[in-house]
Amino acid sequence: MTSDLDTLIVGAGIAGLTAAAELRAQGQRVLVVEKSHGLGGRAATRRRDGLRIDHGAQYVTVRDPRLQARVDGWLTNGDVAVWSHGVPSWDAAGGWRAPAADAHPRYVAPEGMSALAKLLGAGVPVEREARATAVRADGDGWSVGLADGSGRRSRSLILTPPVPQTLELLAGVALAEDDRAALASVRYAPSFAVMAGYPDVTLPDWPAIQLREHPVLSWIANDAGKRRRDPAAPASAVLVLHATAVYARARFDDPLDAVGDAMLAAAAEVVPWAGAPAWRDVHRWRYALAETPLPEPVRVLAPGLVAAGDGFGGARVEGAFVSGLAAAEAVSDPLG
């Protein structure tokens, strides 16, 4: 069992990579274990026919000055761009509404939102396709068992998966009753994402549409509008549709093809050409958004054991970033 680590982090999403980079900069020996091959968690980008498509987090808004400092540097380097200041909305009764004049900028990564993981976690050691299965106290540290039968041991442990998965990992750990109850109170909304291509349709002039009180859809994004392209080349449309939590809960176990058909038909009510794409993919998100995050940015469960992620503090990308910083602070007491 690997045991020469100061801090082990489960999950290579925004929170986990942020925490790892902070601790590594302080001189700690850190390792991130990630169950999938990709990085970024729900800041996810899929490739299809040479295209990059964001099917998870769609953009970043910023209020925390520490994240703003990072974003300002990424803007200078061209790693991110301002996509829009707010997005228009639509509902059946009132039709289209323009975004508020003072809306916060929406930042995107032209190479795909998963690029944020590379920016935040540059230089961080990550073991991919290493699924954590259990956590246990181990002397003056913590051990994590992996699906392949191996394990990793460290002085401190930061858990950043969706909170229900963190609770599963902690099933064998004696937690305080109030800590276990607090973690159990965090609820997530599911969603579906439909990615659809329209090679014969010119790019729309809107960045996205927020749908209000729609029974099926919450969001339609002009995803191709985020990408760098040759101005002389024809620009075809790529849309990303997100389902409402109510719809996703009702149809979560239904065949994805049927869900995709229904969501595209719903999109055609708003964007008439959206119902007949040349191609489409459908993705199911079980933990799309924390609906009831805990108010604190992290939860210290025992000495050296911290739960973090977008289920704490503010949700979304910024909340995960802030939680990662707080997690690093919680385990960064002097090693000597």
Ligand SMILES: Cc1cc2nc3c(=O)[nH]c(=O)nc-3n(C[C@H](O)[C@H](O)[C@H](O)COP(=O)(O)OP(=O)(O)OC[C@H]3O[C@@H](n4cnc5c(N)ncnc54)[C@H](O)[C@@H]3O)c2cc1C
Given for the second form:
Amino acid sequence: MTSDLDTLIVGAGIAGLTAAAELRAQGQRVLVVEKSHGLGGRAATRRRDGLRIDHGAQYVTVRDPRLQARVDGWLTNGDVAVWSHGVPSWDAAGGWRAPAADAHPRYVAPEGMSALAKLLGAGVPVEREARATAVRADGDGWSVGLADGSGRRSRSLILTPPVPQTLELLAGVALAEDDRAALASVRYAPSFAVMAGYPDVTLPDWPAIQLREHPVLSWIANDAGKRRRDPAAPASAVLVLHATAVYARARFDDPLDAVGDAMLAAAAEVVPWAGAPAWRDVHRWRYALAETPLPEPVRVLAPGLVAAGDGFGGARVEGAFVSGLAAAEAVSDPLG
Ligand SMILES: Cc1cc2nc3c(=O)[nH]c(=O)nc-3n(C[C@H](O)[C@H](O)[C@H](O)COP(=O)(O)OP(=O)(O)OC[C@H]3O[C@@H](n4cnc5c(N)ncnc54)[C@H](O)[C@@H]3O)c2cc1C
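Can I get the form predicted together with the named molecule as well, since the one above is the form predicted on its own?
Shown next: the complete complex, the earlier chain at its head.
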């Protein structure tokens, strides 16, 4: 068992990579273990036939000055771009509505939203396809068992999966009752994402459509409009559809194909050509958005044991970033 780590971080999403990079910059020996092959977690980008498609987080909004400073640097380098200042909305009764005039910028990454995680976690060592299966107290530190039967030991441990998954990892740790109850109170809305390609349709002139009071869809994004392109070459449309939480809960276990058909039919009510793509992929998100995050940016469960991620503080990408910074602070060595 490896035992020379200062901090082990479970999860290479926005929160985990932010925390890891911060601690590494302070001189800590850190390691991130990530169950998937890719980085970014729900800041997710799928590659398909040379395309990049954001099927998780769609854009970032910023209020925290520390995130704004990062975004400003990324803007300068072209790693992010301002996508829109608000998006139009649609509802069956009132039709289309323009975005509010003072809507704040929505930032996107032309290379796909997972690029943000890579920027935040630059230089951080990550073991991919390494699923943590259990956590236990181990002397003055913590041990994490991995699915391949190996384990990692560290002085401090930061857990950044969606909170229900963090609670599963903590099944063998004696938590204070109020901590366990607080973690158990964090719920997430599920969703489905449909990614659909329309080679014969040119790019729509809207960035996305927010659907209001719709029984199936909450969002239709003009995903190809986020990518860098040669202005002389006509680009074809790629849409990303997101299901409402109510619809996703009702149909969560249904076959993905049937869900995809229903979501595309719903999109065609708003965008008539959307119902007949040349190709489509469907993704099921068990934990999409934190609905009841805890107000604090992290929860310190025991000395050196911290739960973090978008289930804490402000939720969303920005909340995950702020939580990652707070997690690093919680396990940083005050003596430097
Ligand atoms: C459909 C959808 C749309 C969204 N839209 C937006 C948006 O427009 N704007 C916005 O700001 N936010 C949006 N979000 C939310 C945003 O993506 C998340 O809030 C944010 O990315 C969460 O980051 P995180 O690091 O807290 O968690 P995650 O991204 O979930 O990262 C946790 C990581 O832990 C890994 N992991 C889990 N369990 C284990 C384990 N046992 N062992 C090892 N690794 C493990 C996961 O694979 C994952 O990589 C959206 C999310 C979804 C799904």
